[in-house]
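Just one chain is shown here, as structure tokens, and it is the form predicted on its own.
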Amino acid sequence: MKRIRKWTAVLMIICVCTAIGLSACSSAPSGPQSGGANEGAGQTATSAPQEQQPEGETGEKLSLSIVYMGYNDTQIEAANAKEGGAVSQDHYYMTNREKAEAAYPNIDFEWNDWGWAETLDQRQRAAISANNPPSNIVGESFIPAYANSGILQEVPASVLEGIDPSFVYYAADGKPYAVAFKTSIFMLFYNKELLRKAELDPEVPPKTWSEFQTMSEAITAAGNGEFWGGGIPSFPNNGGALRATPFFRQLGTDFGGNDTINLNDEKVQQALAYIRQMDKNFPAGLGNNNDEGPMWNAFEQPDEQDLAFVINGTWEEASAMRYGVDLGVAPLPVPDEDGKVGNCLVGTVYVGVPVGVSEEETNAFWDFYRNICLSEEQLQYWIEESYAVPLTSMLENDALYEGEDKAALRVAVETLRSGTVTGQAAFLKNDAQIWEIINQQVLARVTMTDDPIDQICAQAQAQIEPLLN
């Protein structure tokens, strides 16, 4: 039976300032001391002096409504009930909560599980619109829209000390509005055993688009309905758009961004044509399923493992090894002619504070986030899950990425050090609506219909252009 993997939403925890100096808490926190990237690393939250715990203006406990940065009771129970027990990412969220509640008994924490992706976006927007914002927000693809529409407060400079700029979202005004605690880039992962079954050398992965297509077609043919080569996902959501982006960038183009849409670009259409060709090496409906889970099950699960190639973030390395996949890892194949290396940040969880959150809550939240959630001790959990983390002290530490189980992560870290990779394109106006058109009426149609690609793109371009003004 297929086990659908769900990215559990988690919730956030907070450290706070002294009752005497709350308005200056970013410079004089009462919890683990803020400052450079190494300060506070390895400290536990119990080091915060209890007599300095912040209270509300009436002397009552300060209440903080946290999204995604610490597990609630139900999530803890589910994590511990997993086959094999909780994994590293579970421990990150559970220990965030544990440390916060031990260090700050005078704070009431509310741990909100608001889902992920579109569900999370809707819940957060609804709370903000109702003038009842949570103490923090999180997200990936919709964070640029939040920042550019004035939903977020600027991140204090003290929070960004020792943080690599690739983990910070700067809006069109040049100011920072969110900072991530993990990120990744896309890589090509493959099952060596399935390559052997197709009489291919498992130590020689494809390097070009044509090699990728030839190998995938050979595996699909050899599988004869029992296993498949795989292609480039075109999920009709941001999961598809994210995975298409590197192939556009390899041709020197993109979907667009800011006030431009590029669907009529010949290079965009060339990449879409390649995605259509590669979709034939998936079982019908797998590559464009709105639910991504079945694809990862087909690659990972011990009772399946019938998909040879997948394109995923570096976390796939740790996940596939956990399930015993005979794993190979390679950079993404590049176009045969005039191609270049191109990639996209993915799995980036940005954290910000909404406009409307009180200064007291804001200071308390950022102090906790910087000193516990972004501590070396906590971020080590994400390295174990093959994610890159934001502290420059860790990003530049080669010893953290040694070993065969860190092959993909080493590539990601080297790429991030170069500062050449950005996240998915963002539009200044109607960002969510534009991406819905791209996802549903471009990517989905490319692999679910035989409609001419130039026609698909022209129709979507015409719909999007008025939304940019």
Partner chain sequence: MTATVNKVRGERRRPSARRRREVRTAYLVLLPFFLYIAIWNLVPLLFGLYLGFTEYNALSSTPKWIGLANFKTFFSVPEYGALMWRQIWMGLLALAMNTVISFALALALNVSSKVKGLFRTAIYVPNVSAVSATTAVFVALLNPLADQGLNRILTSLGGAAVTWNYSAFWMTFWIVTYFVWQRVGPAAIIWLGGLQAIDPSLYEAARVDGANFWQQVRYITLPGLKFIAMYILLTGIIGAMQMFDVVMFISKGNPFGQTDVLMYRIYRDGFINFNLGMAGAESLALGLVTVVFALGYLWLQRRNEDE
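Here the structure is a predicted model, which is why all the values come from computation and not from measurement. Positions refer to the first chain, counted from 1. In this text, the rigid core denotes the largest set of C-alpha atoms whose superposition between the two forms falls within 1.5 Å. What changes on going to the form predicted together with its partner chain:
- Superposition of the core reveals a Cα shift of 2 Å or more for Glu83 between these two forms.
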Contents of the next structure:
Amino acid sequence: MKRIRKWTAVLMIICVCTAIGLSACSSAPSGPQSGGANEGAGQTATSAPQEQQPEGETGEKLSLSIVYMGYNDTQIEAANAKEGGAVSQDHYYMTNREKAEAAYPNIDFEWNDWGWAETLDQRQRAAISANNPPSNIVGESFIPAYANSGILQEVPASVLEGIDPSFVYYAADGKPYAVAFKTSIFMLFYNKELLRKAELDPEVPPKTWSEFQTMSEAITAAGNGEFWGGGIPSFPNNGGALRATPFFRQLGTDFGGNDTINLNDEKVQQALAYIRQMDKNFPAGLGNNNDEGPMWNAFEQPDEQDLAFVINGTWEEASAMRYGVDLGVAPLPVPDEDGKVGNCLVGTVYVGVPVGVSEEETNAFWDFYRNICLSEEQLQYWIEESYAVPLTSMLENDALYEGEDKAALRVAVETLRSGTVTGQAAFLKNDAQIWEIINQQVLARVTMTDDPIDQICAQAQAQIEPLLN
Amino acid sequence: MTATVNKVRGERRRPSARRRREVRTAYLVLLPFFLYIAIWNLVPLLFGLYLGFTEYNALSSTPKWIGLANFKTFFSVPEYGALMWRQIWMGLLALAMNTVISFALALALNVSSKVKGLFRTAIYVPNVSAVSATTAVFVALLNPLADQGLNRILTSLGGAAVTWNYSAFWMTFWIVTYFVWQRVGPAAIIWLGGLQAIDPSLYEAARVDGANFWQQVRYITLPGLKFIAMYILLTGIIGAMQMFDVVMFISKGNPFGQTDVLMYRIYRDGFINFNLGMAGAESLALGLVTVVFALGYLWLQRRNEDE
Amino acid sequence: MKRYAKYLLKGSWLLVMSVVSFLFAYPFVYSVLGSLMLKSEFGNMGTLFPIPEHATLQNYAFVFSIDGGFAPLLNSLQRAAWYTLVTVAMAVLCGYVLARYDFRGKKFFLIAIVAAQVVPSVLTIIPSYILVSRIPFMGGNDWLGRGGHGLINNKLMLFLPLGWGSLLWVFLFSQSMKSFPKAIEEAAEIDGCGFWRIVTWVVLRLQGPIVAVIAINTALSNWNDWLTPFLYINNVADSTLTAWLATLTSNLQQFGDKDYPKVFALATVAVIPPFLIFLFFQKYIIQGIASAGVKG
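Next up, the form predicted together with its partner chain, please; the one we just looked at was the form predicted on its own.
What follows is the whole complex; the chain from before opens it.
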């Protein structure tokens, strides 16, 4: 009899849990989180957003489902739980939300955290393909694929006023489909301390490929297993292809794009050979790890700082200085013979509005994006993180880029003003799959193995060609 | 069996009324559940059969019929064959290791001891933990640097550091290791049940006849466990044919696609590249192979029941 | 002499098994230790035994905070409880009628149960996703299932799908009824109990152990199933703990905030309930695999 009681009790508990579950479920069917408990908002809330609306009016309220451009409660919680508290970029997303909720009391905002890169792409496509597009989409490498598939609405001209064209994504048809709120280009960062240890002049960074190679090899030799020169990363994810692109462009070539793939090009293979050479100046496995983390740690972390050169976007400056690296910055080295300056936009976050979003919602989003996310006050947070920002008024304002800690950003801004840098190439069909092959089967394989480069390229070319048709 | 009941109680109620009530109750109970399950499973299954013959990127409203084109791609592009083959052999390898190790553990646990329960818990707990909750540790330990993670202990023991991510061998090794770590518990318990089901008097008799330990294992233990072995192998292979989570979390198919498996490709074609027709065709191919194994299992089960 | 050899044998058995058990437990030890430090102390990867110098519970505070991990944790609990209830109800009711009643079409149901075990889940993952987005009258869909998003991103997806793997438990319960004495039901019937009363008050109570086997195994597998919420639900607050962990773990290798300690803290919390269930109910878990397996 005892056993019977016990099991009745267990079943009762299960029933109660389920009842709670279903009630909680029906009360919140994926609606926007009413962020009543947002303590962070209290500090600047001169006019507290009016969350409490009379019941009857909720139907007339406009709802915006925002991706990425503002933190939800979980993200705010996580940012504040960081050691040392939230940093500038966290403040950008947090204040975007605060200001939006204060400025638009008649809009219900839902702040979605869909991650970044592949996860974000997957979530956005899922929402779009299910005919449930969010009010905006964001992205870096996959924005061209979206624009080419006709998923995006054209950006209204009024939004583009006062925006530098380098920050606008124009598709093959010449129309603008997305606007970035920040971008960066690649630079060479180095640890002066390690150059000194290898008896190199820390004020004379390498200017050409061969100088880069000689210096890096000298540092690796001097380090003798304690520290390394460093080279060009070839991560088997998109971080690899992004960092290889400038070196391709310096030779006047690229991976391809639209409906072509260009791996059998002699110059592509020349650049790959250089990447292979340079990889020998990494401790094995660092330059082509699945996880990029160990490389940045090797350069930045106070107890490590055993990597002399890294190639990264300008944000590395803010990041490395935070950790106290004795930092030197230089433009990317160029090929010794007929090399030209070549670079690639990186860290660009494009924002667009998908097709299928109602006109009212579209207008409301662009209003929010242009007046809050792209305001000088908000963009200042990105300057603090050493990113270039799209407002011409800020891009042209030299006063913003003075100071020791803005050396990289200064160079980047000058390059951007010249308007010659574009983002990574994009393919019209099977974009994600093609880049996966390039990253894994070409770049990572070039540095992980000694297989002949022309053979690697020919195999990948054969794999990719059918995907383009 | 209800017939006997009816006979006993036939005087009080007319069998036909009782029978009718039972039929009604049975259908009333069974149909809602079975229909609901059919909606969630049978409909997608049929739709999936159709999907394999279409081109669909989820951006247009309906899939476009393209006949056998997806299957032509599947069988003409060598990559897919390689992925299928790797799914099978990686699964078989993981399974072989799992079977052998779980058997050894079962032998070791087939004693009477107070601490046995503790050991059994340690071996079983990985199996009741989610894959997504336990792989991060493996990712953290497989740092390629000499002074980090597992390499730290290798170098401190005087060995050379291993660049895990360069080596298809090592990544396969860790995928298999994780697989075994996670799934060895149930297999060991099943073995143990089988071991304990063998009549002890058989060993008694063998000992009287002068059989040594290995002879006892060879002639009594192993034959007694034949069906259990088949069971473990077949259910294991069906599970291994669907395995992609471990690959996704630990190696992402690297180095350069050498630990990639078909199931992971299906996942990516479906949910990352949105090449849904192709993903459907791949699913059908992989599903067919799995069904063959599953039918083998059913056949075995029937034979087991007959004996 | 012989006794000495016996002790030696026992000692080496203990030693070997301790080492083996330690190896099995090691990832959990690592995970718990790692979860007690801050990201900066852990570095990116840490050591073989990340023993914290400044132990902190900050990561756990995040997991249990209302805006942090609390919502997914609650979802995980509700989901496991709900599926346990449904599966037990289905197994007991269907299992009972299949075992006791004789009716036309019974064979069909039994064959359906067996056939369902043969069909691998790979065949339905992709089409299910498309169909869920096309469910009529849901998420703005019309009666043809067009125009809206169906149940994608809807929290209901945590509770609605029912895989046919769960039919195995129906089979198991009907098997267990074979050894259940009919006399008890007959006595209850004489007392005037109908079908529902017999099932709920007589069978369910006396079949406690097999119900426990079904309940516990279902609860565990649903708690640990990360794939369904991972595929269907975008927002962390509407998702489950294990699905969130899946996102974090696959991001560890590429982008984002590589906060290993936070992942470890979440993972530890996700592992504790199954661990406790195993500790207290392992008899039923083991019986579950044994009866699903050996008996067939």
